[in-house]
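The chain below stands alone, shown as structure tokens; this is the form predicted alone.
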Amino acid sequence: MSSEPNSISPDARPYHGLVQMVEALHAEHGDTHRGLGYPRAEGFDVRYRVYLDVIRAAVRGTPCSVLDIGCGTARLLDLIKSLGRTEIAYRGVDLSPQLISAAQEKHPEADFVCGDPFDLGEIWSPQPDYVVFGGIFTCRLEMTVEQMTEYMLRLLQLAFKNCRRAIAFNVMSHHVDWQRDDLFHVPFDRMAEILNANFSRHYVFRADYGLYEYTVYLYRSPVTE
């Protein structure tokens, strides 16, 4: 299954501003938590383990493919390799040539694609089992909540239509000491409304890893293991 290139004009893509922010941080701080837009080192790596847990324990070890959208410097692939998860076929996609170059330098044998997922029909062939959006929907900068919600919905719909098993993504929690205006805080009830109305009832909220965010696993069919 593949997607058709999207007809959205560049002027209607306010999320591209996020790329400039991350590229500036990466240029200053390199392949570190600060260079990827996270202010604290504590808990930085644990979120990648949480993303990977979308692959349920009962099917671990079975060959599968992961499409990492917004892959940055491929920290998820770093984890996959460190765990010896040779059954996972990985492909990374990012809007930033700078970050793709850094990822390719670390992993010259890996499959990376630079561009906007709305324009890249080829990334859905072969059809990935899992799609991961790590940190894509946490910061909205000058986008309104409505713009960010619409962007998230369109990108999730694209991935859900084109994946075989599940997608994983994170947003900022609504249950925090204080909220930042440039971040995307989504209440659990609001997220459940979005998922039920547009996708399915087969989802999990993960808020057990000590950060002011949560990760959603959205499955195409009921999980029975």
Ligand SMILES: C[S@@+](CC[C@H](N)C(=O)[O-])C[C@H]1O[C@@H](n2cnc3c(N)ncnc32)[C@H](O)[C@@H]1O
Contents of the next structure:
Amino acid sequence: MSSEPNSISPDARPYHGLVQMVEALHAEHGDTHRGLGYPRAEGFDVRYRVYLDVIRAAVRGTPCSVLDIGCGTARLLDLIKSLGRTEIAYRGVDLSPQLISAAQEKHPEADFVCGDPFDLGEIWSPQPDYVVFGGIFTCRLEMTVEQMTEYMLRLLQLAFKNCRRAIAFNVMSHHVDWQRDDLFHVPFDRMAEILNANFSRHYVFRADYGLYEYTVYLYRSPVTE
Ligand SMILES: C[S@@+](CC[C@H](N)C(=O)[O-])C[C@H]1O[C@@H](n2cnc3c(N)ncnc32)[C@H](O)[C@@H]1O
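Could you please show the structure of the form predicted together with the named molecule, as a counterpart to the form predicted alone just displayed?
The complete assembly is shown below, putting the previous chain first.
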């Protein structure tokens, strides 16, 4: 165990609070923005297009796979289907049996796995080209900023080690006129420091879509196409 005062043991699962919160919201509001933990209807859907844009235009149409961790009700798969992106092989993973069965109900033929990515060796085989973490690093609830940073880092390291091309994930913006203590606002400089120190210099910060968050595309190698 680390001696850092704020660090959490690798066995601790402090993020289960987020799962319980989403389960309660989903039980009340169903497969809607509220039911997935997003208070605002405005712009709710745009984030799924943004996640998918981690696949660069030049390689669009080429067969690839996307692992959607924290898939919820698989809104990302809704979008993939509605766009006719049949070249994308999708797999969704979620810690919540409730959210996984809602996803399965909508997409009975699709590949879903229920469980914790830290425990699930099988989700990395075959190796996904892209990993998406949508809305799982935006709320820190009871976690301190240090604990949340450490948790995000551990999960990103797992995905980075196991994916072939890139990861997309979002956090709350720090460059806004309000911040909440239960949300995870990360300044761009801090995020750049984390990415440079632990992953690669090949990333994009996407803050053009009108929400109080931004999405990071983290590539394993320079994007030249
Ligand atoms: C805010 S919802 C977002 C769902 C979906 N990604 C979307 O954007 O519509 C977060 C989801 O991630 C799941 N989750 C949170 N932390 C997780 C983790 N460490 N591993 C797997 N699932 C997780 C929750 O159960 C919940 O379904």
